[in-house]
Each structure stands twice: as C-alpha cells, then as structure tokens.
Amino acid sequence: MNATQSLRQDVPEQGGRRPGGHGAAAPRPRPGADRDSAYWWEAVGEGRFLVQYCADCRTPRFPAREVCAVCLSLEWEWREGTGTGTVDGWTVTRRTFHPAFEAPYTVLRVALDDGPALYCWGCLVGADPDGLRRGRPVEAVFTDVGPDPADGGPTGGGAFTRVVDWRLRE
C-alpha cells in the first residue's frame, strides 16, 4: 500500500479533519500562476477581481490568454471587474478527495456579469447547495489559503495566499 492509498483510508474516518477533529488536514492546494495568469493572481491576493481584455477589439476575456479570439490581437489590458455573477452549473462533492477539502463542498461554475462566455469556477462558502438553481446570483469571496509552503517552514511562514470563492447575493 502506498501513502495515497493509506492517507485516502484514512480521511473518510476523520471527516476529512486532523485526528482529534482540529483543523483541515492538509493545506488547502494552492493555485498555479502561469504566463498568463501572473497579474490576475497577484491582485486576487490584493482582494481585487480583474478582467483581461483584448486592447483592440475592447473583447473581455476569461480567464487570461495570451491571444485575442476574436481579432487574435496579441495586446490586452486589465480592468476592474465587478466580481459578480450567475450560477451556471455546481456540483456537490459528497466525498473526500482531498484532505483539505472537508467534504461535503460545492464547486460553483459562475458565469460573470462583465461580459458573454465568461466563466469562472471556485467553491459556495456561507450557504448550503440544497437552494442553488441556475442563474442565482453570486459574488466573489476571497479566501485566504494559507501562507506558501516556500516561504519557509513545513506549512509556509510568508503571506497567505488567496483564491475567489463565491456567496450568494440577493
């Protein structure tokens, strides 16, 4: 048996919690800034939603990319968006895949009012799934994922870390 095969016994015997039930049991993952998703991470961590758009065309994009769909314009700038959306599609997992992940949780599918075919995905925080319908409307969260592990120490000893979750609105 391998250490995966032994911590996935494990889990579903503590809820996905540290033995004793305190705290998460692993460190939640921390995402991957790429070329093009460099600046929109550095301003999640600000507490700030950006959206990239094509410098030519005007055309928003979600998430980054390095060329423009439309006019395949290789220029873009970023803008404020409003950090705000619909429902478009979740789903509730009931188990723990991830030790950090106490299931059960729900990842949201959110498709974002500053402009068509813009999607992006992150966790329901504050409200159980069971009221969820397409098209209820969301605002981003940002929730800090603890400090990076590079900054020292086993868990990080740095600044903590951000990524956008999504609460229901009104």
Contents of the next structure:
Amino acid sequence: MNATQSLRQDVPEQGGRRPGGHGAAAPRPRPGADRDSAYWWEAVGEGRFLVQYCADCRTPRFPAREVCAVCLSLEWEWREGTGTGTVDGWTVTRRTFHPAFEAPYTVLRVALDDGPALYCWGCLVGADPDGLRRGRPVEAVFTDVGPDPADGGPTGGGAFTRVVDWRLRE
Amino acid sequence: MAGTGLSGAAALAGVGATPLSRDSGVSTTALACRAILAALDDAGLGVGDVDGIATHRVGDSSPPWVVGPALGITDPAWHLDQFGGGGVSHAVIGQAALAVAAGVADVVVCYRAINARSEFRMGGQGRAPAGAFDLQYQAPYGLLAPVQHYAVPARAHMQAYGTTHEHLGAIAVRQRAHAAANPRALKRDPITLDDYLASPWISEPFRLLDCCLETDGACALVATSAERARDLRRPPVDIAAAAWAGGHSTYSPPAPGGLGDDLTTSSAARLAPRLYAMAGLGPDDVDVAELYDCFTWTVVVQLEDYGFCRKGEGGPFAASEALGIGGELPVNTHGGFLSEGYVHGINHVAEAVGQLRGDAGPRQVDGAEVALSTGQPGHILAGTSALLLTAGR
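Since we've got the form predicted on its own here, give me the form predicted together with its partner chain too.
Everything in the complex follows now, all chains and molecules, and the chain you saw is the first one.
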C-alpha cells in the first residue's frame, strides 16, 4: 500500500478524529498561530474556510494581517471563502523529515479561487500525485490532527485541532 | 565604469577558513576563532587591529559577543549579529562595507561558523520544526526542510519553461568536476549524469545529488577601506557593489511590483539592477560567478535573474559548456555547496576573492577581473543579498 492510499483511508472528508493524521507515528506539528491568525485557525477548527477582506478597498488577503498592503486600511472583515482553488506548485517528498509524515507525501501550494495572489498550503489527500499539473482544480478538506500533546506550549497552538488539506476536484 | 553608493569604498583584504568536514569535533566558537585568525594572518593584521566583528546565524552558532572576547576583542567599535540564513550571507559583508565607508570601523572581521552536520542540521531533523509567522501555514503539512521549499518553485519552473532533470544534473556533474581541482572540497570523486539520475529522490524534483552538503566548518573575511587594503600583504579585492533585495516569502501580498505570486522568479531579479548600477557594470562584465547553490535549481533561476540569459533559458544555459572553467561564464568554480561544502554563503565570497587574486590554482579562471557572488535568492521568508567584486589595482 502506498502512502497516498493510506491517506485516503486515514483522512476523513470532514472532521473526524484521527490523532496524528496520516496514521503516522507522531502528531502533526501544530500551526504556530499568532494574534493575527488565531481567528482564522479557530474557524478552521470549526470546519470553516474564511478569507480576510479589506473593508475599504475590498482586496482579499491571505494570510491574516492587520493592515491592507494595497490601501493601508486597518479595517477588515472575514467572509466565507470558496474553499476551492487550483494547484500552483507541489512537491512529492520521498524521505521522512518528521515522524508524523511518512514518506512519500505530497504538499501543494494552492492558488485560491477567491482572488488573485492568494496562496494556501496543504497536503494532497485521496489521490496519487502522478499527473499533477499547475492549474489542476482542488478543494479544501479539514483534517483532524487530534489534541496537541504540547497544549499550552509556547506556540499557543493547542486549541487548533484541524488543518486544511486538499483533494482533487473533478 | 563609474560606480555609485558604496562602490569602491571598501575592500576584502584577508580570507581564512577551517577545513570542511562532517564532524569538526569542536565548537562553533573554536571554528570561528580559527577562521578569523587565519584571515587576519592572510591580511598581515592582528587581533589588535580589529575594531569590527560581524556574522549571521539562525540560532546555530557562536555570536560576536562570544567570539570577539574569545580572541581578546572585547570592545569592537562596530558589531553585527544578523539573524538569518543564506539570504543575508552577503548582506553581512555589505554591512561591514557600510561601516567602513561611514568611518565607524576600520578593520571588520566577517565570519560564519557552523556545525551543520554534527550539531545543527538545517530543516529541523531531530528538532521541533519552526512554525511561527508564515511557517505556521507550512509546518502542519510536513513542509519543513529547505529542500522542500525549493522543490516547489523548481517544479513550477520545469513546468513553465521545460527545464529538465538533465539540466539540473548537468549542474551537479560540472560542479563536482570543479571540486576535483579544489583540495578543500569535501566531494572530489567525479560523478556522471547516470550517477545523478540514479541518486535517490529527496523531494521531487530534487534527488540527493541536487542537494548541498551538510558541512561543519568556518570561513572568515577581513573588510577594510580600499585605501588601507592597498598597504596590506595580499592583493586587494574591491567591493564594487553590495546590494540587498526585499523578502520573497511565498505569501508576499499582491502589492504593486510584488513578485510573491511568481514562483519561477526570485528576489535576485529585483536585486540585480541595483547591484549592477552601483558598480557601473553589467552581466557581460562578469568573469566568474559564485551562485548560491543550496540546490541545483537555484543556479538556474539566478542565471536568469542576474541577466546572463533570458527568462526560461536557465536550464539549457546551465547545462551548456559555458559554465565550465574555460567557458564564457565559469560558475561555482570551487564546486559550490554541492561539492566543496556548505558554509552558508561566505565560502562563495572566499572563492571569488581567490579567483580575483589569481590564487585558484588549477581551477583559476584566466584573467578574472570581475566576480559576482550571491546569497540565497529568496523564496523562503527572506530577501537576498549579493556582492560584485573587482580585482584591485
């Protein structure tokens, strides 16, 4: 069984508890959420994919920032994102750098459909990476990575039990 | 060729290094001291002449406030403890040139000391991965090591421009051939394209032989005024230009002029025009180029972004004979990080100085007068920095 098959079995399409993700030997690293990004990660924990918009010039931005880089406005709002995008880049990693990620596995850089120059990363789940191309449509899935063994640690990431992965969209 | 800004104000007057290895057996403090003493000896100076000390590090090495006192340099007039990796490797020397040009310091030792194999391996092997700032969106997906970060733009470049594995392999093969003429190099046994293609995948499109060596060692350079350098022991090498360019995180927002959404272009595309303008030189004037080669593909993108070929033609150009010692643009004449060893950037500057002095022995580029040496070209949470150096008269 190759790892992409194991991903398909291990990663539920929506939520579901699977400590460690990927059925691997260790928990996945937590997102080191900060005071800009905490709200976004909390929403991911609820299975929602949000996109931040400038409340003045309406430019969407990712990741979360306090100030709009286009018009410098400090006003923003969160909107429900499409949760879809296209593959902009990827790599198939064939050696293990962390026990939570048993090689091989594929990480995608996804160009979000919500606007230009919005990029999000995540693992490819439920498909083989052969034949991946830039421009291939994908959609977000939420992967439960279980409780953080270092809850309360310096990253402050203990509250976030889900991360965003991606599957191919037909 | 009238320069502007920093051009010609400062020079490199001494070079020193420790042997390179996979296990130095000593501390980074010891490595730094050995390299600095060797560089001062090369210049004909002593620790009593030093009034500036500078390095960069990523929490992996001994800082100036330890290394200075270890050599009896307890009150430098100027010091720099720059956070960062290869992107700032050349900025350290550029900033030393600024300090000299401003009259804040007269003799600055710049060093980088790492036990990057035996103590602190890049990419977090055996350590908690960095997950702060933009890395919080990558670490949870197993995107942890530099080889992965560079694999993504390399793969995009292959798809956009038809760059091939054979193009990348030709870089690895040629740099190994260069290293065969370099007694300091860690890897001197020749390799073939078949060897390259048979080496194991690490993170596609990179194989083992696309990756730089994990190395223990240190290197140091002495920067002083161009005027003083002419009174010292060795032929001076002038800093014709030093330049910086802004960050190229993979999340750069769509600001005017932003390159953040183009994986196939590096921050070097922004740096190169100001570097050449400061020196009053252009790509055609460069006799030898030491291009930051953490992975083979960074050579490809820099050949394009520093103006040696058109965008998209870096792969075929890199695979051509042009990059050999006798070619039109010899690149990574010491074997680079791929085959000499990885001292995080500064050993490229050391090789450039050696070439401009005529010290490079069997790998000497005939008549080398202008050398380009570059830092990590961006893409990973960092800007870039580079130097244009000229043989002093």
